[in-house]
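The chain below stands alone, shown as structure tokens; this is the form predicted alone.
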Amino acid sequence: MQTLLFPGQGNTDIGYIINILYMAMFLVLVFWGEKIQTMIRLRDIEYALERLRLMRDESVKFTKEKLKKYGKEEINRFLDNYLEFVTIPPVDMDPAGVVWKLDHIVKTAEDRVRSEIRQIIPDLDENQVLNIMNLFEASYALNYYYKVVRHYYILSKKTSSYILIIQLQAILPQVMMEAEAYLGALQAFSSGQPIGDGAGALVAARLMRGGEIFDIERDNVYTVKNIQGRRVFFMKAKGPGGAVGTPGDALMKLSEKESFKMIFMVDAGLKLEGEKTGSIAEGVGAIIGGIGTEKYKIEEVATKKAIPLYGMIIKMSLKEAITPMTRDVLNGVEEAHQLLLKRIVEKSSEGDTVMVIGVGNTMGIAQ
């Protein structure tokens, strides 16, 4: 008598115990299957949480011992109760107002590191605190992805949620290479060199240079050129400290007394998978990233005054974005500096006042 499951095979005991094993391995799948897959997704999130774990220290660790020189124990332990500092969104109910009242909560929480920074090392230049507030932003990033992972893994291990589980371990791939784009950054601002961040300040810092540079708002530097007989406002974050300044305050404050007939601004942008690093791309409307409070005061302004918005975007990856300016960045930034000074000519008139945001990190970018 043949075997059902290998016919031909005959009655042997070898036939026997492969049908056995090909059967165990079947109700070993049908029950128990989904506990296996279970088992292996959990222990690949526990490997990424434990690497999580370990880049936070690091990056904690690193801050730590770069500030060792100003030999002030108070600046470790305000590190270590800044990773746990939050920022509370106000009430969105009633949406109107919320952008004031998100915009003051935010420079709140701004200033109020700030002072606590200088307070604590009374000796440090604008430009010092700035970029100590970088490293401390880099060091909170990664033990919030820390955080986050590590509250749904157990989440997911205390409900067994397979569904949880799978959404878990789906995002893992996007949220490592964040975090490691975050710890690369690490020594661009302990050192202050230009990062990616800062191309659209870049761009804006180069077509200042020969002018007389005026304060304006939080952090905003601007200045007048002629522009082939178009008056042209230069504006972007004050440097070199990591700023990204209030080009919206700015602007807000500009309008008042100046009549522009367009605003041009340039910025770093994401770029999608395939493509070039340095490559530019136009298009219109308010091109600068945040939490939204800046970019609603542009469009304001733009909207009431019937401001043409025109914009570029030199593309890049995050970790391009936030660690040290690669040549590719550069090329763009000369490009987009080319391109733009053609494009105020083409779309202006002689006597006309323009208005040019450079957007960005300005770290190791002055005036």
Contents of the next structure:
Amino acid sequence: MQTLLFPGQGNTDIGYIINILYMAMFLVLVFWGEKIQTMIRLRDIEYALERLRLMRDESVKFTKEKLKKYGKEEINRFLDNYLEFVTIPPVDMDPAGVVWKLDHIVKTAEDRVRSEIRQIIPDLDENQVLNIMNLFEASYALNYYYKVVRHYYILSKKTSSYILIIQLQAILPQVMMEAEAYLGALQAFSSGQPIGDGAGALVAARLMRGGEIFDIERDNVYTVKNIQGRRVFFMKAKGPGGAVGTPGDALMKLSEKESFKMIFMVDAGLKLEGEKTGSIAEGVGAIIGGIGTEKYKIEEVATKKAIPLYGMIIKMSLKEAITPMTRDVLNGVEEAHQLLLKRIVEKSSEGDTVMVIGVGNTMGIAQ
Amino acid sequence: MPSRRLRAVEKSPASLLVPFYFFLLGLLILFSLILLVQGVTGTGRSDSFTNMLFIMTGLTGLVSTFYMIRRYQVGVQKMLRERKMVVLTVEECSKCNYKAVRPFREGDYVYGYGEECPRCPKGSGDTAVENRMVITAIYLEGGRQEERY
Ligand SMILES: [Zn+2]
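Having seen the form predicted alone, could you now give me the structure of the form predicted in complex with the partner chain?
And the full complex, kicking off with our chain again.
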């Protein structure tokens, strides 16, 4: 009996068949190699797209389930409408004053959603309305990811553009990561748990403890405290509902009467991969995210009155920013709290008036 | 649990992909089994190499299909597992500094009131709030989410 190292080596029937198969495979790869690769890549994208769709459905289902206890059918219809809700940004050919227009449009959109939710379920308190809005936004984001990926998937399939497919496939892991973060946010949003983005608000809340709380403008609270002879204003969004507040408006209003010597801002910031979650970065400038309207207002005030803007960022990933606050972020909050107290004393002198703004979504954090 | 996900997949007309995938896997199992049986029963044949080849191919086919099914299951479970997060609430008594950690309950929020302090004597009846501890932190147990990627 002969020993065979490879099948197809001997002159048996099977050997011939295997040889022919090898030849056929070679020819197929030469002529249709790229086509096959395209198909494989498209299948990958299709799989991701299917996952995105499932995530969106899961998120919508979860939200509807959560709202079931209020017994209002209408809210489901409203959610479906909300997913396709569009906010048209103002024309920016003549950019002067465009920030105020954008501010107006965004506030109108928010007011509309708020009042509609309150109309459908009248027995909600303000905090619950805000948390539901956050839940809706998670579904909105997931739906948006799904629709955009689907658009490019269909487009690249129609045009069978190899480059388009590769580009889409290249960004997909990042898109999936972000979508998964939003899916993970549902739990926090639905039960009102503090999220990582609330780190700045939590720093402010800690410093505000014991002071008398005043409301100012839409969704903001502030207090005044004496820290080693300095009059320090602490401000954050009004909790424990998932509000981000309007610190720009509040600062504008407060600075009409007060003359601040300096402004400190604390916010959660996205870290680069490899950076440590909860680490602190200090800097200069208006440290606040969002669409930029609040940032603009704060910069306006600071520039007009020549107030230095100091900032502090507590670093975290997107996932950590919108899911329940982790231990690492909490440690960062503790560190920022101590550092901020130190910096206030270092940078200002006795008798100065100082502003401290804790930026971020204050869900699950009162004051 | 996975069946819930599968139902969602079948609902969409666009995705016949998953049933088709399982249909292919079924075919593969059948084919592998036939090969395996042929290989085992055909021992009377003179060409023992062919028998060996049949058995090997059959086994490889079976193992790889089961591996593929397992991988699909793991993928489904991973997505569902990701949602199970344990959030803890830290309560502190402002009078005696007693500190307690318990699982988060809906309605908890930082600087809201928690449960009554077990160490302090019960208050004078109606002023129950006075005896309640203050929630000082709410955080995700384990903390590190990065390793999931
Ligand atoms: Zn006590």
